[in-house]
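Shown here is one chain on its own, the form predicted on its own, set out as structure tokens.
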Amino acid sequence: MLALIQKLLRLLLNGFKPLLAGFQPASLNPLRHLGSLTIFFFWIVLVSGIWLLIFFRTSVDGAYESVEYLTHSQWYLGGVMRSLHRYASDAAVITLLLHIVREFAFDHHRDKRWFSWITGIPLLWLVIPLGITGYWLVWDRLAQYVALATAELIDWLPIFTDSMARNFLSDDALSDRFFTLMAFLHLIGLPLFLVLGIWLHVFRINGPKINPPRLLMSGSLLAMLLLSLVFPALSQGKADLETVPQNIGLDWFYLAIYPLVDSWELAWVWALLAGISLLIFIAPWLPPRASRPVARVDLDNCNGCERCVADCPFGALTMMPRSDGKAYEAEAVVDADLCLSCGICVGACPTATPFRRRSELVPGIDLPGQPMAQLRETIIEASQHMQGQRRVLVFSCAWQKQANPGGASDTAVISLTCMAQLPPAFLDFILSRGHADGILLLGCGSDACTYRLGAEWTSLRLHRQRDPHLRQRVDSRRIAMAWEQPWSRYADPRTLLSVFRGSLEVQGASEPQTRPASVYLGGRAIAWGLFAAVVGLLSVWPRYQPIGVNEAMVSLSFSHAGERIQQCRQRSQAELDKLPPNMRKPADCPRERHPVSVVFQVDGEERYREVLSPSGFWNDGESTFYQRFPVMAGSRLLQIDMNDSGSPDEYHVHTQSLNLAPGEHVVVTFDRTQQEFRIQ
């Protein structure tokens, strides 16, 4: 089942290849760095949000206002901040979201890579708080229905005594000091462990690309600063307790959730939350794979020249004093944990070369599942076996094989574990030795490379850029880059062997001619205002409302303790002899009290009958009553009985007639010192 999902997420995620390849080279496809992306967004969001706290107030009534100040009254700078920091935020959904469906869809997940996967979900529960406290920051209805709605998930949970929700049911009870404390967290406390776990998630990766290329920062925040400024982030009237929120703007990207937490039970949103985050969590081991051999290392051929370190894309290698005696000063170690036998160190070994022919091929570093000697000899025999006077051979990676346009008599197909595992040695001894007329590689691409810089750094060998490169004497217009321009324009590998194989010529070669500058850049803009506007269009609707039109909101809250289940009784001068002096208390009071049962009825229609046990590891504290009820607007005559006592004819009743406006919030509370029942 998953390999059937991963293969239709691959199959869309490939469905946009063709459409960004035509604006932009492989190096800026947004896809490649939806990681670096991510992090990106969360600077605009930490940058914007330094200068909103600046004039924030934390208090009840100053925080709408000074919210309220920032976009109106400062629109030119505070409220384009405002707007910048919410949409950067939704933005930052957008690209973690696609980052962790890449990864999943082409297995970047498995295996030995375990450990950033696993160190990402923490991430993903951290953002979702963060943008929670933020919203509860602007005290606005969405804020009010945030706050209700996340306190009544948290109370179901057995952390709390008493009820979380409870302090939004009234203004009374909220305070300034909930606005200080959800300061904190939301600028202080989320975002270190946010920075924190960032670094732990990028911990075993060799060369983490943290940074986007600087052009797709440029449009990314140029994307961000125009939606903000066409449509600037609004609030949605101020926070008023005595009223539900009827209708309201729902930012999809952090509270799509929400809507289950009003219409399932709250235990069934917490497993599907649950089953999610495992089913996540064991996903790398789904379904377990067999080892490979890791690269070995031949000391022999190794001369410590450290390029098979810098090009492991996992950290895997690592340089060691050496251990044979030779005048080197090092060699390559490979750690067998991280190792993946993705061959791209083996492609990076100047050792590497099939011109070898006195000496055994023996690389400094190979592969035993496929060394470098039997892949000279594969090439070799399929050579042979080509004919006509345009021969292409084509490496394929292992993810590209269900892509290999083979078949014909002039086509031959070699499949590679990894396109850098190819070393530019290999291409350069094909031509020369008249192997074939043209080398078509096709690999994952830069933005879906199974082994992360695969694609990578063969375009940087290829082109000379890298060590070992391609030497100067081989005509690279006789090789092609399936995931590079113009290439990769063609999404068909058979319509892409057939155009590369009309380009080759007995005296050279000629590639297609790449589109106009203009072009280029009027599909990057089109590009980046279609992800503004998906940012602003999910960032308010569609529109929300949490109870009917004609409905209002009653809601039950109480805490209350029972009566003791046996009476105090004095204590003999006897017994009070044989106590502690400490404890020398004249009444025996047993601390357990009676569980306190509550019916709520409407119009004489029973909505609510619970039984609750008292609080407390001795069953001595108090029991606590949360619920909300929608009920039809209009007269309604509510009716509340409480027992705390164990006696069935023992009950506190409570009748009152009420007529309730559409949108009007009712409470429930019961007084204690006059043990009796309010509804206000």
Contents of the next structure:
Amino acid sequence: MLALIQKLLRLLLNGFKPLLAGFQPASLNPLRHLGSLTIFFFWIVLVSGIWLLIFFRTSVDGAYESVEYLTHSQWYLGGVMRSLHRYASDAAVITLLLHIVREFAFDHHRDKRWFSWITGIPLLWLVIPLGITGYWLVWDRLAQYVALATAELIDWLPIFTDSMARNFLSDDALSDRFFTLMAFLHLIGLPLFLVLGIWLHVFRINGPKINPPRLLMSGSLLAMLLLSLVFPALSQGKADLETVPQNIGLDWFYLAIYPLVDSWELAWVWALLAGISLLIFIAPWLPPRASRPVARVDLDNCNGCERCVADCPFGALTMMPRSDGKAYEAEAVVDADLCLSCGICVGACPTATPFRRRSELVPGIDLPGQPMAQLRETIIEASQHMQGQRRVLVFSCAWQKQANPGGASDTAVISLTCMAQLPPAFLDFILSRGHADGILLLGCGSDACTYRLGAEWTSLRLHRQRDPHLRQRVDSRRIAMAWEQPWSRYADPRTLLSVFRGSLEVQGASEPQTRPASVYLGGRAIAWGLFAAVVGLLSVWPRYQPIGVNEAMVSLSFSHAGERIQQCRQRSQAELDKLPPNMRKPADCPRERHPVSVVFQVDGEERYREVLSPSGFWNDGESTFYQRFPVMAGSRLLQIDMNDSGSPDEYHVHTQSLNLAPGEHVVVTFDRTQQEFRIQ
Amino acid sequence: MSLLQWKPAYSLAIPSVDLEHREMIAMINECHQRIEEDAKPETIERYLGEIYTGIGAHFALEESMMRRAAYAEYEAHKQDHEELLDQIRDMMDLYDQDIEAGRRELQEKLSDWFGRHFATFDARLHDQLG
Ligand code: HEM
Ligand code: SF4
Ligand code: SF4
Ligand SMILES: [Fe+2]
Ligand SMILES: [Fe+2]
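Moving on from the form predicted on its own, please list the structure of the form predicted in complex with its partner chain.
Shown next: the complete complex, the earlier chain at its head.
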């Protein structure tokens, strides 16, 4: 089931490949740089945020005006910065979600790779609140809606006994204190944890891609700038707690769960959030899987050159002081908890050369499950079965099973765990010893390498840019890397094989063919334009209607302590004598209070009935009521009954007839000093 | 008579590099001697393959030390390493075709290269890293 979902997602993500490959080289495929693109968008957010901070005023009255000033009076700079701040945050959510989907689809979250996955979850829980608090600070109609809904959501958690939502019901209740808290979270707290979290998320793997390629950076920055100029981010009217925000533009990237807060039981909303998080949390072990034997170091063949350490994509190798008494300084050591048995380290080890004949072919580091000596035998044997003028030896990685083009007598296919498992000396060996006339490397490709860096290291080694490199003497035209130009144009391995075989005939064949620069540029512009359009659109549309067009809203919000269950009683002398001396108080006052029950009716129709126990450990605190209801506009009779003494005929009753305008907001409170209800 | 001779002057005061230098010289001498005695192509192929691997690994170690120390002459030094590896690799193919020519190459070029590389490039390492 999960495997099927993964396969579908892979098909989908790979489906973009030919499309994107049409206007840019595979290395610029944005799907390959989702993590680093997310970081780049955060950079834009940070820089624009600093500009906003300079002009922002942290108070209920100042906030909205200061943002309006930036947006309108200073549109050319402050307005652009504000729009960049919003749109880059939205774009980061897109790349972040795609990042998760992609790592999941390609199995990068499994088993020993759990660390990056698990440390990703807190990032998700930081980014979304970061966006929410950001919308809050503007203090417009959207902020008002977000503030109330968030407060309700948080009030559900049994953390605070007091109601937080109460702060956002009327302008008198609203205080700057809350603003300062939000500003602290948004400007310092959450970003700080986010930076620490991202560092934790990537520090364990080897050479994480922190910056996307320059062209992707300039493309995304331009797209965001353009969007900011064409479609500037605007506030939605100053917050007004006397009315209910209606028909608001919701930023679906950050606020998608809010409609659920309005229409579901809060317990279900929390259950949904917790459920999703839990599912993500256990995903690396769904289902549990056996791991293959990990790489093993052979000290007799290891001189501590560190090449394997440099190439291991997962930081599974470290150099440690020599343990065998030889004159070398260091030796490579494998961490079995991190090693994925990809063999990339073997491909990097200088002693993994097939030319060794006198001693056994035991490299400094090797995979017990697929040793180099055996690979050499497999190659020699395969070559003996091949006939013809243009024999092609195909290496296919385990992830390209479907790509087996074999069958014919002039082709042999050998399966590797990863292309980078093959040391370049093997290619020299195969071609110079006539074991084949051409070599086709059918790896999963640099934009989807299962082992992160396998395709990249292979490309660099074969282009002689990274050690161990392919020696100059080897005719590289006889080697095809399926994921590189011009071969990457042939999606079907069979076609690729026959084109490659054809190219072996002609002497200087297979000149890489590239498209003219203008095609690339045009295509890129269209792609970024589309991206910007999606960002701009979903940041305000579809619009959201928290309550019906003809409805008003009534909120119940008050705390009230029920009466004590027992009256105080004088202790008799006999009773006092029994107590320890320090507890001999003459009056015995049990602290427990009655539960408070409330019934609320509109035009005689019951809308709410609740009995709440007192809060506090001794059941001696207040009962806190909070609820809001949409009510049809027009002339309405509201009635509230409250019983706090347990006896059926002692009610606080309050009835009031109101003429409610659509979108109006009234609050039912209880005045403690007068001991009566108020409707404002 | 052996082809190469280890000299105290070759010592770099880096234990691992000195060890490998000695091992390399011993291996080349042994190979040379075998070829003089019994120049069967298989024997030569086996020895040369071993030398090629051993020297390749030695260079990898030396280069990693130089990189770590941000050694200024890294590029030139590495270039000299690559030249030798190319020569040995060529020799391996040459022996396949023409044993006599291969033998001459081994005697002249290898001893030549080692004498020069030890005296110049590796000696400078001594001053910098040793
Ligand atoms: C603020 C949000 C995030 C940022 C900036 C971010 C960034 C990155 C970066 C830069 C990499 C390294 C890519 C590479 O060089 O191969 C990475 C890898 C990864 N991330 Fe994220 N990430 C974020 C959130 C997440 C989340 C929420 C998850 C999943 C729940 C996740 C799962 C992974 C996984 C599985 C890897 C791959 C590790 C491997 O290849 O073994 N990330 N991320
Ligand atoms: S097999 Fe792969 S993961 Fe394991 S040590 Fe080697 S390179 Fe690292
Ligand atoms: S690459 Fe080989 S020789 Fe070098 S440290 Fe790793 S195992 Fe040892
Ligand atoms: Fe040396
Ligand atoms: Fe050297």
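Numbering follows the first chain given and starts at 1. Remember, predicted model here, so these are calculated numbers, not experimental data. The term rigid core refers to the maximal set of C-alpha atoms that superpose within 1.5 Å between the two forms.
With a cut-off of 2 Å and the rigid core superposed, Gly529 has a Cα displacement that falls short of the cut-off between these two forms.
Shown in the overlay between these two forms, fitted on the rigid core, is a CA shift at Gly388 of 2 Å or greater. After superposition on the rigid core, the Cα atom of Gly134 is displaced by less than 2 Å between these two forms.
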